[in-house]
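Only one chain comes next, encoded as structure tokens, the form predicted alone.
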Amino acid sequence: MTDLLSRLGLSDINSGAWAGGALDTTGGELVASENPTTGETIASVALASLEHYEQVVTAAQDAYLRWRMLPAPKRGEIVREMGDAMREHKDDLGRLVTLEVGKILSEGLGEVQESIDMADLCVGMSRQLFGLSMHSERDRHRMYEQWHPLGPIGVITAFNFPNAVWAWNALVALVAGDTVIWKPSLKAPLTAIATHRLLNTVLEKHGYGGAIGLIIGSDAEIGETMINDQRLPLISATGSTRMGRHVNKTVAGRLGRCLLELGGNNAIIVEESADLDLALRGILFGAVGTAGQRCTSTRRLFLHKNIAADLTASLASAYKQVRIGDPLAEGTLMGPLIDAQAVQMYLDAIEQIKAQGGEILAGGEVVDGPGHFVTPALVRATPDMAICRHETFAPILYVFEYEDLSEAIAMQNDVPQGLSSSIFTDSFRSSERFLSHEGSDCGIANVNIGTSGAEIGGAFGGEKETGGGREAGSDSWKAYMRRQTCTLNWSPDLPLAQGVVFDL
């Protein structure tokens, strides 16, 4: 571990604030990054103060005035170099993700690969910040729209994707011409510091140090200041629905913009015609992968009554075979929950399940020993169980039966959240119905793949209490820019629109 930290420049951590380069936060309250596999402290970081926050924002403002004037394709070229820096250090960064948040190694490496892929995508995006050209109703007039950067933006990330979610936002924002201030989760500060140091080196080489800033501080002090800061026109926040409501209300109160990625209560429907082996594998990764700590983790499962008994039995058997342990070890399929609080939340949910009439078919226990390990829980549920309407950020899967697809879709949609959804079927009509207006009401809808593991080429996000934000691919760059409609008159006259006459 010591060698890993040294290679990533983390052996002498003394700062929780980075205005391009490090600021001295010595004397601030220490926050420990804990290895959830062992419960041991990896390293501690001194939290930043409001004074440090001001320095980070000022640096981002100053860098913005120069960064926005660099042509977008040139900004994209620098982002390409940032992607190359992550390629060079992918193995170490991936191992750090696994060490700090407990993902199995292939997922840790996959997260960094996602950030690398985002950099590649953003290189192309930097040449495609298109505006439209419109025909004017007035003679010898031309109309078009163009897009301008917003300014310094704030990015607040959760522990479960300590590298990739920042990249979804920051790399797109950079090619859009914005600068970025990052407040990471206090549960994963080391990955944030390593990522920032690595990529800021690229920016400094080109004379744009400060274009990305890092501020590690408490929600009560730094977080509240950030969301109330008029200098940050956009706040992108990933976290719980409760947190999102507060952020949205606060930012809207100052007429700022929000991009929210909040809770998910994701479901899979399995039809009688489905390839059950394919469905089993999709369900297992969706529910158990990342120890159920993805916003897209599968929480609910709707099985056609004619296949429910057999598939449920197969799932119960598979759950008992999931290899739980050190996420860095080869063959491990499920690592720990993030901390002791997450384990307690899991245990509280198990008690509520039992009290509400649910039947635990597999798992539902804490694993003895060091670290924060639990067994993935498979639950036979009933539609009236209130807990099924809420997101428990843990590996708990609720199983229901249904008779026809209309019933299954209605049950899937009958929750406040609307992030990811899937159907396993060999019926063309069923798949089309699931993707139609009368089908899934989620931001993501899949056929014959699970709810978890979205590709960066498509815009990522959900509806209802999931927040309505969109990040990563497609035209998500528009969230980080402002639209301007331009009209040019190249005639000697001044005709007014809609035929209005106003002559003296």
Given for the second form:
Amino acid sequence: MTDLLSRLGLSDINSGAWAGGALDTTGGELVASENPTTGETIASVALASLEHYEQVVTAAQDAYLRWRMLPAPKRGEIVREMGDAMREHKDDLGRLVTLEVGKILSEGLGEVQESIDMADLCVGMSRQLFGLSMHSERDRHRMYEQWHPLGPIGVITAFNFPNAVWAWNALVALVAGDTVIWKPSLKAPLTAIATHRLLNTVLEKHGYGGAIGLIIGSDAEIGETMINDQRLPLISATGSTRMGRHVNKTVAGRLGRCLLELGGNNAIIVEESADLDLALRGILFGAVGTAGQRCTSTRRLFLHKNIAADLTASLASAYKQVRIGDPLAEGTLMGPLIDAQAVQMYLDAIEQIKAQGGEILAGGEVVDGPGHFVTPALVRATPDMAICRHETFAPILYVFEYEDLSEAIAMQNDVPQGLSSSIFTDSFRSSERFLSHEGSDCGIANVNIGTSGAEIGGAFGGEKETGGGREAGSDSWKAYMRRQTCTLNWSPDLPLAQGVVFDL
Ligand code: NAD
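Structure of the form predicted in complex with nicotinamide-adenine-dinucleotide, given the form predicted alone:
Every component of the complex follows; first up is the chain already shown.
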């Protein structure tokens, strides 16, 4: 572990403020990053103060004035080098993700691969920040739209994707011409420092140190200052609905922009015609993978009544075979929850499930020993159980039965969140219905694959209490830019729109 940390430039105590390079935060409150597998401290961070925050914002403002003048394809070339730097250090960064948040190694590496893929996507995107042109109603006039950068933007990230959520935002923002100030979760500060440090080296080489900044501090002091800061025209926030509601209100209060990626309550519908082996594998990865700590984790399962008994029995048996343990060890399928508080939330949910009449078919327990391990819980549930409407960020899957597809879709949609959904079916009609206006109300709707593990090419995000934001691919870049509509007159006259006459 010591070798890994030193290769990534981490020491026992690390700076919590980076205006490009590290600022001296000695004397700041020390926060330990805990390995959730063992409960041991990996390394600590000396938290940033408001003074450091000012330095980081000032550096991002200064860098913005120069960065925005670099042609977008040139910005793309620098982002390509950032992708190459992550490629070179993928193994170390992936291991650090696993060490710090407990996801299994193939997922830790997969997360870094997602960031590399984002860099590749952004290189192309840097040549495709297209505006539309339109026909003017006036003679010898031309109209078009163009997109400009916004300025320094704030990015707040959740613990569960400590590297990729930043990349979804920052790499797009950088090609758009913005500079970026990152406030990561205090539960995963080391991945943030290692990622920042590595990619800042690339920017510094090109004379743009400070175009990315990192600020690690308390929510009450640094977080609140950041979301109230008029100098940051956009706050992109990923995390719980509770946090997003507060951030949204605050940023709206200063008429700033918010991009929100919040909690989900994702569901899979399995029809009678489905390939049940495929469905079983999709459900297992969705519900148990990442110990249920993905925003897109499968939390509810709707089974057609004719296959419900058999599929539930197969799932219960599969649940008991899931290899739980050290996420760095080969063969492990499920690592720990992030911390003791997460384990307590899981246990509270299990109590509520029992009190509300749910039947635990598998799991529901804490695993003895060091670390924050639990067993994945499979629960026979009824639609009236209030807890099923909430996102518990842990591996708990609620199983329901249905008779016809309309009923299943109605139940699926009847929750406050709207992130990810999927159907397993061999029926073309059912698949189309699920994807139609009367189908899933989620931002993501899949057929014959599970709810989690999205590719970066599409726009990622969800509706309702998930916040409505879209990140990563497609035209998500528009959220990081401002649109300008331009009308040019090359006639000798000054005709007014809509035929208005205003002559002396
Ligand atoms: P969280 O809401 O506890 O924290 C998220 C981030 O918000 C952290 O960096 C935290 O420090 C910050 N924060 C909290 N209060 C703040 C304030 N007042 N001002 C500024 N920042 C503040 O979430 P978490 O436990 O880290 O992550 C799990 C949650 O994130 C789940 O609900 C999950 O569904 C969600 N999530 C959503 C997506 C998505 O794309 N929709 C992706 C990953 C995680």
